[in-house]
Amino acid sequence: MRECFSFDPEYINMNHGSYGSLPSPVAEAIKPYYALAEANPDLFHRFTSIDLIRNVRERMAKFIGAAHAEEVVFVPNASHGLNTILRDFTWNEGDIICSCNTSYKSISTTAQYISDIPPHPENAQFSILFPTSHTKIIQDWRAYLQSLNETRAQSARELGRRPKIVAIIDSIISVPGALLPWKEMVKICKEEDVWSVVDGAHSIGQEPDLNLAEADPDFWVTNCHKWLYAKRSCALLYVPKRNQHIIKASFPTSHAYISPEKRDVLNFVEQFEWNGTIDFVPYISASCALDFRAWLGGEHVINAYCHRIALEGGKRLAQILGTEIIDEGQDFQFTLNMVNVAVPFPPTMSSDFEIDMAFRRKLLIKKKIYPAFFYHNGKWWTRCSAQVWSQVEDFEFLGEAILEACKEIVREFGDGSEEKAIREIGKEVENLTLKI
C-alpha cells in the first residue's frame, strides 16, 4: 500500500489524521481536470467545473446518507464550514454558544470570538476528561444541557423572549482522537431544544455507513481530504432543508446572495457554487477518492484493517512505553483508526507547548516519523493514525523513538518538579501573607 502513496521512502506517516494523504491513483485521476482548467479557464470555471461538482455532490450526498443532494455543498475545510454556520446565526443577548474543552482549538476560539463581540452571547463549555465512558458522557451531556436550559429560562423571564442555545459537538475528537457518542448527543439536543452543530472533520472515511438523514443533526461538516483520500483541501457542509434559512450567506459572500426578506426560494446550493476563484479540482477529486476506495475493497474492508492495526499497534506501543491506551479500560469504545497512548513522562512534566515542539523536532525532523502529541488531564499523550500502509512494526519503531525523545526532553526541560516546588512555596507564602 505504501506504493500507492508518494511518501519519502524514509518517512513513516503516523499522523494521517492531521492533513490526509493523497493516493497516487487519485492524483493521476485528477490530472485531466487540471488540463481542462488550463486549456480553457473560462469554459472550465463557468460551465465544466460547475456541472462536474454538481455530479460529485449527488454522489457524496448518497455516500453520507443525506436525504437530498441539495443539502450538501463543498467548502475548503471543516473550520471554514463551521465558521460559516456559526457566523450565520443571528445572535442576540442571552443566547448561549456551547463548545467543549476538547473542541478543535480554532473552533472553540471561534465560539469565544462570537462571545467577545456584540451582542455578547454567553460562551459555555462542556468538559470531557479522559479516561471516561460513552455512558458517562451521555449522562453528563444531558445534565449539562438541562443546566443551560435553566439559565435560558431565567434569561427568558428577564428578556421577555426565549434565547437560543447552539451546541458544537465533535463526532470524532481531534485530540484525543476519540469517537464520541455524537448521535446520542444530537438526540439529546433535540429533546432539550438545542441547535446541534457537528464537527465531523474526521468522520467521512473513518465512520462507515454514515446516515445523516437518520442521525438528523442540525448541521454537519466533514473533511474529505483526511480519511477519504481526496486532494486537500476539500470538505462537505451538510445543512438539511429545514435549516437552510439559517445559512443566509456563504463565506465569502456569493454573487447569488439574496437578502432574506427578498428571498422567495432557497438558494443555499447556488451560493456555494461560486464565491470566489479557488482550485475546484479538489472538490472533484472526492469522486475519484471513492473510486480508489472501491478498488481497495470498500469502506468496511479499509476500516476493518485500519481499526485492527490501530488496536494491535496501540497495544504494542503502550507495551514498549510502559503506559496505557486512553480507553483501554472501556473496551476501546473511543478508538476507530486513531489510537491514543500515554507518553512515559513524570507526572510533574510541564504542559508547555514547547514540549510538543521538541517532539516535532526530534521525531519528525530527526527520525522521519511522527504522530501527534497533546496534553490532556494531567498527562502527555500521543495520537497515532493507522492507515492502509500501516504495520505494527511502525508502532514498534515509533516506541523506541519516543523513549529516546522523552529522555532527551526531560534532560533539556527538566521533569517539572522544580516548577511544582516553586508553585507550592508560592502558595504557602500567599497563605501566610493572608494570615498575617
The other form holds:
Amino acid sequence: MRECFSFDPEYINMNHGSYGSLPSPVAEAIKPYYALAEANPDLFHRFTSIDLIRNVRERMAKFIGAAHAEEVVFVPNASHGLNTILRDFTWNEGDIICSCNTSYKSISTTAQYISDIPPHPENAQFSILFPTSHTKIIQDWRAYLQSLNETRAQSARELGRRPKIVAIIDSIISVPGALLPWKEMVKICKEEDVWSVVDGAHSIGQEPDLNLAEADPDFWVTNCHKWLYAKRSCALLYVPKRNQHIIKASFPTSHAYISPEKRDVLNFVEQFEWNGTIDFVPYISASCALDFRAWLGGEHVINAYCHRIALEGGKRLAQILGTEIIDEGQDFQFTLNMVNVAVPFPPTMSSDFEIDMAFRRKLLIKKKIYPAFFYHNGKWWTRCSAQVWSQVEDFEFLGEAILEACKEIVREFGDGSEEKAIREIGKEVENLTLKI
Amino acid sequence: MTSPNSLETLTLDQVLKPNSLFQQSAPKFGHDFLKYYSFKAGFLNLNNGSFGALPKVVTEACTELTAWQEENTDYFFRIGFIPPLIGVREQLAKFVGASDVDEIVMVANTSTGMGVVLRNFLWKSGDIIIRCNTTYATVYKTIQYIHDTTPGVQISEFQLLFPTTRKAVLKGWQKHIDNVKLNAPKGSKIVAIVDSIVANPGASMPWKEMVKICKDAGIWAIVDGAHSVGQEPLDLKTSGADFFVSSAHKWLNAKRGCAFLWIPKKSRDIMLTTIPTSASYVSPGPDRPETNIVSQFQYNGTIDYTPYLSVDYAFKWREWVGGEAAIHKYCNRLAREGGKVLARVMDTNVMDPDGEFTLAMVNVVLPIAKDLSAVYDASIATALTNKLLAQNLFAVTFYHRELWWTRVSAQIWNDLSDFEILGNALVSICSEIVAEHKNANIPQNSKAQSFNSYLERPFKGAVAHDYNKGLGYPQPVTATTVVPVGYHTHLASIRP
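Right, and the form predicted together with its partner chain of this protein, after the form predicted on its own?
So here's everything in the complex, that chain up top.
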C-alpha cells in the first residue's frame, strides 16, 4: 500500500489524521487539470473548472447524503467553513456561543474572538473529560443545554427579546481522536432550541454511511483532504436550504453577493463559486480521490481495515507501554480509525508543551515515526491514525520508541513530583498565612 | 529528497534543485518565450492580468515542493515549512520596500487580503467607507456586505470615469474626500479603498497622491494593489498607505493562490484576527504579543503552502529573463504600441492615448454599435468571452460609460503581431454579435443601466454556451435563440 503514497520510505506515518496524505494515483489523476489550467487560464477559470467543480459537488452531495446538491459547496478547509458560518450569524447581546474543552483549538479561538468583539456574546464551554461514555456525554449535554436555556430565559427577561444559542459540536474530536454521539447531540440541540454547528473535519472518509439529510444538523463541515485522500486544501460546507439565509456572504465576499433586501432567490451556491483566484484543482481532486477509494475496494472495505488495525494496533501498543486505550472501558465506542493510548509517564508528569517538542525530536526526527501527542485530564496520551498502509508491526515499533523516549524525557524534565511537592507546600503556606 | 535528520530546518535553496535552464542565456522577449510557458499550441494569451501564467520552471519547482510536502507531512507542517515561508516573506519585504519582514504576511489572493482587513475594523453607526464605481467586484461587495450587516455604516462612492487625466482624477478625489469629511458625523471613522491599478479598465492610478489626500484628511487608506507587484516598482514604506494587498500570481509569476498583505506597524492594532481565526489567536489585552497577528497568518488552517513558496522560484525566473526593469520596459512599450495597432485595426480609439494610466495593460474601444451600448447587456459580455475563446485567443472585455472595451495585457511572450490578430478577431466577433443580437431573444434582466447596477443583482441564467463537459472550447452563441444555461456564464462578464 505504501507504493500508492509518496512518503519518504524511512518514515512510518502514524498521524494521517492531522494533515492527510495524497495518494500518488490521485496526484497523477489531477495532472491533466493542472495542464488545462495553464493551457488556457481563461477557459479553465471561467468555464472548465466551474463545470467540473459543479459535477464534483453533486457527487460529494450524494456521498454525504445531502438532500440537494445545492446544499453543498467547497471551502478551503474546515476552519474556513466554520468561520464562515459563525461570522454570518448576526450576534447580539445575550447570545451564547458554546464550544467544548475538546473543540479544535482554532475553533475555540474563533469563539473567543467573536466574544471579544462587540456585542460580546457569551463564550460558554461544555466539558468532556475522558475516560467517559457516549451515554454520559449525552446526559451531560442535555443537562448543559438546559442550564444554558435557564441563562437564556433570564437574559430574555432582561433584554425583552430571546437571544440565540449556537453550539459547535465535533463529530469526531481531534485530540483525543474520538467519535462523539454527535447525531444524538444534534437531536438534543433541536429539542433545546439551540443551533447545531457540526465540526465534522475528520468525518468524511472515516465515518461510513454519512446521511446528513437524516442526521439533519443545522450546519456541517468536513475536510476532504484528511481521510478522503483529496489534495490539500479541500473541504465541504453543508448548509440545508432552510438555513441558507443565515449565510449572508462567503469569505471573501463574492461578486455574486446580493444585499438581503434585494435577494429574492437563494444564491448560496453562486456565492461560493468564485471568491478570488485560487488553485481550484484540489476541489476537483475530491472526485479523483473517490475513484481511487472505489478501486481500493470502497468505503466499507477501507474503513473495516483501518478500524481493525486501530484496535489491534492500539491494544498491542497499550500492552507494550503497560498502559490503556482511552475507551477500553467503554468497548471502544469512541474509536474509529484513530486510537488513543496513555503514555507511560509518572502521574505527576508536567503538562508542559516542551514535552510535546521533546517527542518531536525523539520520534519524528530521530526515529522517523510520529503519532500525535496531547495532554488531557491529567495524563499524556498518544493518538495514532490507522490507515491503509498501516500494520500492527508499526504500533510495536512505535511502542518501543515511546518507551525509550519516555525514559529520556523523564530524565530531562524530571517526573514532576518535585514541582507537585513545591505546589503543595505553597498551598500550605497560603493556608497558614490566611489563618494568621 | 532526503528526509530530515535533525530539527535543523531547510532553506528552499536546499530543497529545490537549481534549474539547468538558468545556465543558458534567455532569449529576447516575444514569441521566443512561448516555449517556456505551458499554453496550448496556438492559444494567444493577451490576458495575463486576470489569472497570470505559470512559467514551466516554476511549475517544476512546484512539483518538487508538493513532493516535499507529502514525504513527511508532520515534519513539513510542524517544522519544515516555517523557515522557507519566512524566507519568501523576507524576499517580498525587500522587493516591495517594506520596513520589516513582519510587515508582510501571505494570503490566498487579493480578495482575501482586502476582505480580512475590512472585516477587522470594528464598524459602528456613522462610519463611512469610500469605494469607487471601479472597485473590484469582490471588494465592492465586501463593502456592501459590511454596510448591510452594520446598521448606520454609509457607503460613499467616488465616480471614476474614463477617459480622464491624472490631474482630473486627483482634483475629483480631493473634492470627494473634502465633501465626505465635511459631512461626516463626529467621531466616525472613514475608510477609503484606493486601487493602485484599476482592473476594468486596466489603469495605473496616481495612487500615492490619492493616499496622501486621504492621510491629509485623517482617513484610512487601504490600497488594493492586486495588479501592482511585478508590474510596477513598489516602495511601500514611503507610500503612506495604511494597508496594501497584491497578488503574486498575476504579474510576479507565482503559482495561483498567492498574494501578500502589507501591515505596517501603525496599522497592527486594527488587525485582531486572521480569517479563519488562527489557533494562535490571543485576545486583545496586555497578554497579547505585539506580533500575534503575524503568528496567526503563519498558520490558520491547513492549506497547500506551495503557492506561497513558489515566490522564491518566481524571483529566480524573473532574474533570468532579464530582471524587473527590462520586463517593465518591454511590456509597457508593447502595451502602448499594441493599443495603437488595435485601435487602427478596429477603427476605434485607445482610452488613454497619452499613456498616463498605461503600464502593461491597454484599453481600446470595441466596434459595437452605439444602440447596443446604450445600456449594459450581460449577454453581450458573455458572447464576447465565448467568441474570443472559440477563436483560441483571449483578452478581457468590459463595459464602461456606454461603450464596450477590451483590456489587453502585454507580456514577455507577446509581440505586436498579437495585437493585429486580436484586432481582426474582435472586428469579426463584434459584427457577429451585432448581427445575432438583432434576432436574439435576450432576457430582459440581462440588461441594466450600468455595469454597477447590474452587479447589484447578478441573476441566474444568461447566454447560451455549448460546452463539451467543460473540456473543449465553447461553441459560439447561436443566432436566433438565447437560452439560460446557468449562472456561471455570468462570471465571464463580471470578472476582469
